[in-house]
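Consider the single chain below, provided in structure tokens and representing the form predicted on its own.
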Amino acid sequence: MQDAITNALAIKVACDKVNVHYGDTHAIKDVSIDIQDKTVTAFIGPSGCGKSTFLRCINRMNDTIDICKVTGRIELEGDDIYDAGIDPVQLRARVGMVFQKPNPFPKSIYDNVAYGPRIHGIAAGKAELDEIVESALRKAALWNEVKDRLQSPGTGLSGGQQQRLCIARAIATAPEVLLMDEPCSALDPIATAQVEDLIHELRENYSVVIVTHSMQQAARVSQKTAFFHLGFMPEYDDTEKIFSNPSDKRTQDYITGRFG
């Protein structure tokens, strides 16, 4: 029954034999994975194993690194995202990203969230832009805390609020996929819990992929988990199975703390 439920979820991002080279360094080696819609997928593994590098392939952030070469195929809803006709800027409107360290723009709270809709021409006028900003802040569980100071600088918020502002900024363009690169590593436990609660809610509308160094966090927030090791992906399965009965000895050794 569980398999039937899992299989019923549409594939949002299909990755086939993805390799990443930084000059002579082979960072990602033949990784194939189907990432489901309306699911939180966690990438776990030791530091330097390729989790963030692979995450950055999904919205072509690696394009900004001159010596980086990506081969293989990554499809978003059937579209090859590395096709010559794909505009990376438009792709990043469909695939939002939240980074490890909260990085609000040096602008007002309102302008942080309005930035993406403005550059992509999503809002027809001020009233529609106001609605988009409010909706994104509500989805990021931040509206009630900032609605009376939207013109205040985003950099004046607490760390946890700044990260939720960055999530609001990422979802303001109505993306289909939300990538999160260790979004809680710079936050205290209370702010971390707030962001984790938010990730649960975001799953209703988005395919969420989170890189985390915390196995406990992966177990709490995700339904699927991929284990990375030395650029390979030895195992990808339901989170419950990965943590209770992994198939690969390398996964078992990592989960039980034999290396990391």
The other form holds:
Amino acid sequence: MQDAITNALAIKVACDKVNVHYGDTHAIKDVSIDIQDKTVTAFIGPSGCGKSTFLRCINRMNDTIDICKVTGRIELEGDDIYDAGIDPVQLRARVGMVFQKPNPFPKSIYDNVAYGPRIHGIAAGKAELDEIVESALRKAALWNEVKDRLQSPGTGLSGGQQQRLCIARAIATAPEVLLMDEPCSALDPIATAQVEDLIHELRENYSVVIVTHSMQQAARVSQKTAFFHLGFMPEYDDTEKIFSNPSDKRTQDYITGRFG
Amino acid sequence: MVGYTFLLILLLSAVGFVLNRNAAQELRAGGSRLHSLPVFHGGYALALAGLPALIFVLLWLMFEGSFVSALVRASLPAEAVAGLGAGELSLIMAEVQQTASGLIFGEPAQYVRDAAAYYNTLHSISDWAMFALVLFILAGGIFLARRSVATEFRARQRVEKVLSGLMIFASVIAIFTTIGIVASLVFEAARFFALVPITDFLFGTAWEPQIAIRPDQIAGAGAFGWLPVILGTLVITFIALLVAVPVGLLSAIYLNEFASPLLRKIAKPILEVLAGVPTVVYGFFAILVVAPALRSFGGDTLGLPISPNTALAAGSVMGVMLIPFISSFADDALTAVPRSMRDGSLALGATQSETVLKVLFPAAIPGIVGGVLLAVSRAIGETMIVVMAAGLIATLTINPLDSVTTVTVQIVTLLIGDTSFDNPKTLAAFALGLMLFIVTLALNVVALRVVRKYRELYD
Ligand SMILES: Nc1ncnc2c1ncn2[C@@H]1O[C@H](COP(=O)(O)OP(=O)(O)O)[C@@H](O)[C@H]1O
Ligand SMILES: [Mg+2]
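Write the structure block of the form predicted together with its partner chain for the protein whose form predicted on its own appears above.
Let's see the whole complex now, leading with the same chain.
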């Protein structure tokens, strides 16, 4: 039943034969994957296998690393994002990112969330900006905790709150795709559960890609799972299938804890 | 002799170190588990022998001089010193000492020659006695330390105690010299304020620090109002900051965020060379290049009234001097902003310049503000450039094209040449110095406050 639904969804990001080199290191090897809209896609695999690297290809954050070279084709709704005519700055407004370590700016909670909308001129006035900030904070399940202290520094929040603030900051620019690189690795179990609930809800509006080192987390939050191994992506399928009946031997070994 | 004594201390302490360490190593080789590592046993010997010897020598040298002088003075023939005052006596003693060290002017009296010979004898006796006693102390220390080597002996704790004692001593020296400097300033300034009312100094608007040579001289009374002087300092400082802050900050931002690695590699050392230029050279630059250029451009071309020594020339050159100071502070502060901030902003679709302006710069503000305030302190205390390029006459003005003088310039001119330390003209320098100290201290306190406030906000 779920297969029928997910298969009906449009393809948001299409990647074809993507290769990434850091100088002489060949970090991503011929990875092709179609990421669906309104779906949570999990990237799992042993550390150092290239999950973060591949994730950063999708919003061209790899451009900020001098030695990093990306080849292959990645399309966002049919447009080649590495095309010379595409401005990475505009691309990143459409493809948001949440990092492993919460990184709120040294500004007030309000200014953190309003940062993206202000830069992109999304809000017409103060009232609209207030609205955007409130709705982003509500979606990130943080509104009730911070509504009375929007002007206090974002860095003064707890780790879990900071990460939800970063998620609110990312969704305030109304991206179409949200990339999350191990968003819960610095969080305690309660904060992790909150963020996972949040991801669940985000799925209704966005295409979410989450890197995680926890297989339980992948199983809990995602509908699709891609398994990475030594720069290759041996298997990509419905999460259920990957965890119950993987077709690749390496996936099976990883799932059953043979390595990683 | 004193040199040999120090050499002896060095050598024998090292011997004690090696003896003790080897003894401890032997104990360990014999199979016992030592409480402390052999080096600590060695260090214990070093401390036990070297420290008392060193302290002894220093004390000896401190008291030797006055003791020997007292003996020599007592030996002077009664008829030669009869009826002489303390001043004349010390003159004779100075002559004796000069004769003793071989500096003979004219024909010293016979009793002076005798006293000089006696002086030299006493000194060599004292030196030998010191040498022998130090040898004894060192030997005793080594002996005691060597006897203490045992598996259970807590050499490490003792050595650590000695080390922490040394550190306390060092910080005490630092603190006491500061207190001493401040105390001497306060003391001399107090003498000044006994001659000139403090209200005249603080609120007076005229600075004419001359004193009458004859009682009936016209306009012989000086005026000691510091306001025009401090105002001159502030005007020059302000001009310097106007040059240094924007240029320093923007160059730091450019080099840190936008420049290619190659350009950065070339430009940074050049900026640092600027920091190494002696201030005298900046002074040349100000009087030989900047001031004439200002005169010919502003005066001849624009027809502005420009005095030969302008606050603008001195201030702008001082600003150039401060550029590397500010840019290196800003550079450090920007580099210290974690990469995750940068990535976070870029990932939201911000451009490089938006990221710098809205995230990196605010995050770097504590460091930058600290740097700017320290630069202000330096500008206020800077002496050489203003001595060369600013004026000497104190005028109460904020016109940058006028000649102004600064606190440091006045201190220098007040103390240059033949001065006696009992008239207000000379003592005024100390009052100015005290005020300068208070102003810079207040600035530094404010700088620390500001930095801490921002830290609280951003950490
Ligand atoms: N900035 C970088 N410079 C050079 N090599 C890198 C960089 N980032 C990652 N790599 C290399 O690329 C490979 C994949 O790393 P990464 O994508 O971080 O793995 P993962 O996120 O799966 O743990 C690793 O071998 C790593 O050493
Ligand atoms: Mg990673």
